[in-house]
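Below sits a lone chain in structure tokens, taken as the form predicted alone.
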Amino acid sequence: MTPESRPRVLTGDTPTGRLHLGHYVGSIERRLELQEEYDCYFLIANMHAFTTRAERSEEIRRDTLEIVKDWLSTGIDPERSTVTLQTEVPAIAELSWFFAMLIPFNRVMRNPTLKTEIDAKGLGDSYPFGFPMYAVGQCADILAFRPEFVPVGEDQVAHIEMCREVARRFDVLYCSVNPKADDADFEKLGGVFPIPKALVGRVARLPGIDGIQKMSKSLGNAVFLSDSAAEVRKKLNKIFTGRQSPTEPGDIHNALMQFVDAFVRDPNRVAELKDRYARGDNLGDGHIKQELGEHINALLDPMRERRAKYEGKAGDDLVIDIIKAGTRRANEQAERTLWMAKEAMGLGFFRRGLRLE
């Protein structure tokens, strides 16, 4: 099958700072599995960075390439799947306008994600009136590309659960599909967009080394795909569990039981390590830390080697050519949704074409 005879999928990143490993067991992994059988584009959305990071623009020019090189490092393939960038899609903004009039303004703030981020950020009141709009933008990154399915973490499912909403609507409202409509035959009925699926990873939410909140850069707990074997090691010698001996009954259920859950690839030396664990049979938190540092390191070993030949100013250039690339692709698969949701909408007047420089 070509790419385009595949279903497709979108997903994508905020350049906020490099990927870690919540990141990979979460979303990267399933992309991985994805791009066998899909037709995938992954979205850089550097647009959304500036919801609050504006004044940072350099900062969020930095983040885009380090992002795209942990996807490379990873084994996003680029002659297989279509890396872009949110901000020379312009179909993308154009779509987050005509979406932001079909969605009522209390249903985005509604949003639970948005409302957690706005805490998390301490952002109160005085935060820019695009940051509640990135939410309604993020229904455009994905629309945009029609897609059938969006791998994401599971705290971005109540994004999608919006992003579907308005996708019915558009369809009911300038296609003519029955409102009653199973979401599978949506697009089969004359609707321009497909119901689009979240697919949640293989572990939702993986802590962080502080053993309590979600792995995040931002609170200082993550382990980074570009940490070095060392760094590995280090972090993970600091995850707590207040067990205080070998000999104590451990909970099979605290942060670093989830890591070995998410690392340990073997269930048999999984349900060993969780059996004797709960018993305290002399295993100590610093021989699993051990053993999971040997998993994980063995993880990142052939990204880190991958991710040597984008070093540098030589490894930037590279990377700015797979992005623009994947970018002449994405171009031309949103443009035609533009052209086709313009049509429905009865402003179908001509069609144009984008030619990057």
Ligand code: TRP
Contents of the next structure:
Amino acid sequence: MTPESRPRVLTGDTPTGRLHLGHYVGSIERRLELQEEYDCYFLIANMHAFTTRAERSEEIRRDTLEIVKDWLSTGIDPERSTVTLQTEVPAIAELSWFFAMLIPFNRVMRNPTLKTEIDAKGLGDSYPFGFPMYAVGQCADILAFRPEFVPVGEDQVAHIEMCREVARRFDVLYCSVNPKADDADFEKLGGVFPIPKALVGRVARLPGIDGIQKMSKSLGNAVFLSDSAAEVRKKLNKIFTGRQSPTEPGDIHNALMQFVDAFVRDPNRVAELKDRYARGDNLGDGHIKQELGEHINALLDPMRERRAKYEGKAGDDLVIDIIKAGTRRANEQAERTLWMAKEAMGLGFFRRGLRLE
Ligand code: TRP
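Return the form predicted together with this ligand of this protein as a structure block, the form predicted alone having already been given.
Then the entire complex follows, led off by the chain already shown.
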């Protein structure tokens, strides 16, 4: 199959800092699989970073390069997949306006992911208008590429659901698709937009090393993909279980055992560890942490190797070249979509070209 005839996948990350193991098992791993067969677009949602950090633009610029370095280190391959920068894909901003007309204000404000974020970040009622707007923008991020799948962490499913509603509404309103049609048939029936499906990763929720909360950079409980082997071991040693001795029967659902589930990839070994843990069969937490450290470092070692290529100023330049080539390609797709949408809306006045200098 030529790259263009492969079905498309779109996903993105807001550049907020380094990626951690929770991101890896929750979403990145899935992207690596999809990259083998699909035409994948990976969007750096730098506009979204401004919704809560508009005054920290320097930091956002740095995080933008960092996140791409994280992606490349995991094996996202710019020869096969398209890495693109949201702020240089103008069709996304334009589609956001049109989509904002298709979704009731109250529906946006009821989006549970936005609500959770407002609470978690303590935004109160002082967040900017652009903050809820990002959820509409995310519909455009996705639909600009008319993808079949959107691989995301569990926390993003509410956004994808909103995106599906917008796509249906557009197709019904401007392409006369029967609102009762099956989601799978919308494009076939003349809709501009397919109804994309969320794909949630293998591990929906990885706990942090505090053993309680979900792994998250802002909670200070994360193991980063860019941590050294020694840092990884040190952090794993902090996972608290409250267990006193290797002969005390342990809870096979505690944070440590969730790590075992996520990172020991041999099911027989996992079963054996759980069995002995549950019985208190002379299996200390320290032993498990040691074994886990080996697995996690074996996973991260190739990432460390790939990342080395992108260090320093020369590395930044390489990354910027990758983003530029990807953004060119992304604009071809997004401009095509925008034109299709405009034609459907009776806005097909002038076709335009777009060129990155
Ligand atoms: N909101 C997502 C997050 O915080 C990032 C994102 C932006 C995204 N645009 C997207 C994810 C489009 C999937 C599809 O992780």
